[in-house]
Each structure stands twice: as C-alpha cells, then as structure tokens.
Amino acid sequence: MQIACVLYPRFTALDIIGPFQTLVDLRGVDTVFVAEVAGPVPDHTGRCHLVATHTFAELSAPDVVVVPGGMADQTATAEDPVVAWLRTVHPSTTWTTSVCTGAIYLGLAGILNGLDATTHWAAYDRLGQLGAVPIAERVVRRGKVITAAGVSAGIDMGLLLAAELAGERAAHGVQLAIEYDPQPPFDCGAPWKVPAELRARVAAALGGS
C-alpha cells in the first residue's frame, strides 16, 4: 500500500505533515513525499522544508493520495502539474483525499464535480465554483473521496483514514501514541464562533473572501 503526500511550492506544512504523522507507521504502508521534481520543496513561509523522493512522473499508482492545502492554491489552474498528476492517477487510487485548500486541487482536476466536500471556510465559494457543493463539516467522505477543512482538521482525516487502511483498532493507537486529544485554550477555530470583525481580518490575511 503506498501512500502518496502532495508537496508543491507554498504548501502549508501542518496540513501534509499531520495526516503524514498518522499514517506512516501503519503496519504494510510505505508513505512517500511526491512533488513535480524530487528534492526539497519550501512551504508558504520559505522557512520549513520537505523532501520529495519521488516525482510525480515516477508515482503513476499511488493507493492513496494526500493533498494539502497553502498559498499557490489561490492562483492554481487547470494547467497546474498537481492538478494534472491527479486526474492521471485518481481512476486508480483507493483513496483520494485532500486538507484545507488541497481540495482547490482536486476541483480542478473535476474530482469533485457534484460532490460534497470541505475545504477551508475561506475558499467555500472558490470551492463552490469548481463544482463541488462546500459544507462545513470537520471531515467529508463521499465515495473514495475524503476532503478535510482547514489545517488541523488534516488529523481527523488521517485518523479516519487510517481506520479504513488498517481498522479502527489501529487507528486508535495511533490517536494514543501521538496523544491527539485536543483541548485548545480558546474556542475560536471556527467562522461562526468569533466575531465578524476577526473572520474579515483573518480572511483578508489569508487573501479569501
């Protein structure tokens, strides 16, 4: 079983790295860090870092794909080599899956035509605009598509996903041994739990609407 995680310039790390985390030790799975030339890939900061071992055109038959959100989302296309790599190897794959603005990607590629999904609640209407019908929900599974919101949310969908790849028993020493048991000191990490003010800023900073 080989799990593919999406790099591309500008990606946001946290959202790779936390269903990277709850995948790679699953017992039979070889999870690998693709990207359009193999080498390090800087994140949206330029301070952090991943390295691809493979290119997208050595992994034509991923069994699952990851892809995260970040910055170039905003001005990807049609065109873009993630955008180009999915639509080749999504007929095949178990899973296809996506966090926060990854599902951009995959609604470029039309995997989303109709479907239900999440991304991060500033790109809803971008999200809606590709096809896909956006719902504010932590984790959205329809079919073999598995879009999560933003950011953090990528460690519920890797948990989920890791359930379905190694079953629930797996998963939940996962969740134990990376101690996943959330308990924020402010209840802010949702659009409808803050004021308006702070939502138009925080999305204005992350150039959404």
Second form
Protein chains: 2
Amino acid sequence: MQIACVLYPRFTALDIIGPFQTLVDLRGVDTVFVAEVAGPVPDHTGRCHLVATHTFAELSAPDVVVVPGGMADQTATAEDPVVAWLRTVHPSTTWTTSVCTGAIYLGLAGILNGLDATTHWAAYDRLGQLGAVPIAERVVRRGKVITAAGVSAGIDMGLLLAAELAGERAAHGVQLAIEYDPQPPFDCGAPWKVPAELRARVAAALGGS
Amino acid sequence: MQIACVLYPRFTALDIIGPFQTLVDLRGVDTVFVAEVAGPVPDHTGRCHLVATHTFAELSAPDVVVVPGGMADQTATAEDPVVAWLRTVHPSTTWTTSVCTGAIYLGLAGILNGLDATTHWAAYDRLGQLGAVPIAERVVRRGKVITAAGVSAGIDMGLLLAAELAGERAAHGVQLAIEYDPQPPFDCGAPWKVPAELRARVAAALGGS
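What about the form predicted in complex with another copy of the chain, after the form predicted on its own?
The complete assembly is shown below, putting the previous chain first.
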C-alpha cells in the first residue's frame, strides 16, 4: 500500500509530519514524499526543507494521499500542479486526505463539491467558496475523503487513518510509540477558547479571513 | 536569538518538527537545522529527509538547542558528534532541551548528572544509567535544561519554551495558529493506560527496555 505525502513550496512542516509519523511504521505501507519536482522543498518559513523523493509524474496510483496546508493555497488556482495531480489520482485512491488548508487544494480539484469538510479555522470561508460545507470539527470523514483542522490536527487524523489501514490494535501501538498523551500547557488551541483580540491577531498574521 | 534544531541519521521526524513549528514563527528568532554534515539527513524510517543548513562546526553559540530522539541513541557513545557538540555549546546556551531519547545525548554529554529528566517511557532505565533521575512526566524543567517525553511531547515542550522566549501572549498565539486542541481518537498514549501486552510489543519494536 502506497501512501503519498504531498509537498509544495510554502507547505507547513507539522501538517505533513504529523500524519507521516502515525503511518510510516505500519506494516506493509510504502510512504513517500511527492512533489512537482524531486529534491528539497522549502516550507512556509523557508527554514525547513523536506526532500521529495518522487515527482507527481512518477506517482500515478497512490492508495492514500495526504495534502498538508501551508501559506501558498491563498493564491493557488485550479491549474496548480498539486490540484492537477489530485484530479488525476483521486478517482483511484482508497483515501484522499488533507490537513489544515490542504483542504483548499482538494476543493480546487472539485473533490469537496457539496461535501462536509474542515480546514484551519481561519479558512472556513474560503473552503465554503470552493463548494464544500465547512464544519468546525477536528476531523471530518465523508466516504473516502478525510479532512483535518489546522496543523496539529493531522496527528489525530493520522491515528484514525492508521486504524482504518491496519486495525485499531496497530493504531493503539502507534499512539503509545509516539507517546501521544497530549498535555498542552495552555488552553488556546481553538478559536472559541480565546479572546476575539487574539483570534483577530492570529488570523491577520496568517492572512486568513 | 538563534535556535538550533539538531539532526543526525535515524532521528525521528516529529520529535524535531513539533518544537520547530512552535518556535519558528516567533518574532526575533533565527531557527536553523544543524548536523555534523550539511545536506539531507535521513530519519529512522529512511523515508523522510530533512535538510541541515548548518554544520556543528559552523554553529558555536546557539541560544537554544533542541535535540530530538530517534533510533541511533542506543549505540551512541560519548564520542558521538552530537554529544561532542553539546559539550561545547551547552555552557553558553540559554536553554538546552531534548525530546524523547534526545535526552540520551544530553546524558552522554554529562548534562544530566544528578538531574531530574524525562525521555521516551521505554528508555527510562537507560537514562538512569547515564546519571539522570528519570521522571515520568510530560515535560521536566530543571534550571535551563528541559526534557520532554516521547515524540509528540515536543509540541507541549515547545509551547512552554515559546512562552519563555517570547511571553505567554505569543505562545497563546502559536497554539491557536497551529490549532493545538488535541482530540486523540484513542486513549493509549501513556504506558500506564494500556495493557501490558501492548506495552511489551511496542517496547520490543522500539528496542527499548
């Protein structure tokens, strides 16, 4: 079973490394990083470079696709290489998934038409404009499409996906191996948990709505 | 302020990307990936390659050091390049930190002598053999040394560190930006939460004690 972790310039690193870490050690999976061009791909900070080992052209039938969010989706169009590739491979995937604003690429590819989906909280409106029905949940699963909320939500989604791919017993083992027993030191992880001022400040910094 | 994210062959990707993502967007920080040799460094799965932009030799006085765990620490010695570099830079850091079995490298460098510290649950014994006092907590802070538990604990540690470096207000903004409002689908993230059989199976897979 092949799992394709998508990269593109200005992706967000944790968006893709979260799911990657929950899936890569499962038995029988072949996890690869794929991008338009092989080689190092810079994240949205320009500080982190992850290496794509495969090109979109080389990867024509992945079983699972994971699309991270980042800071490039706001100007992405239906002609974006990620979007074009998604249109080609989605019909034959077992699971097509996104984290954060990775959902925007799914939307641009026409995969979310009329479908419940989630994304980063600052991008609900944009997701709706692409035909999806934005839902403020951590992980939204509809048929073979799974979308996760912002950045860190990819870990929660990854564990769900691990259970689908390899069974709950295997997923429990992954959770224990990565010691995922979260204890955030603050309680500011959702927009409805913080003052409007903080919400506005972060949305502005992200260039979101 | 310079933050050095350490890489070495067979590191675990989420160990370092968790803290990276909580720190990199803070104002006034210069976050870099550093390794013995610059260029792509393979993780413990061989599937993920992160690029080191700096060598240990080039980075002589980072303010903050973050050492990830991985699958190489079990054979590491006091002569390991990571350990040798830690001995050089630790005296002048503001914070020296580790995630997961990254603590083993701190121990080998003599940084944890008699000090409370944590690591991946499967490595408590090894940490104790290096002179540390293993503590089963998510994040342990003693003076300028902060150690975090396995893999995903680096996110919790990173948020604490973000508050130290830039204030709680900034850390709250980071938590909201990465939408860190965890909702694990299972409750198997700590060794005392799972059956002994699962614990034994995962410890064996990790080669742990």
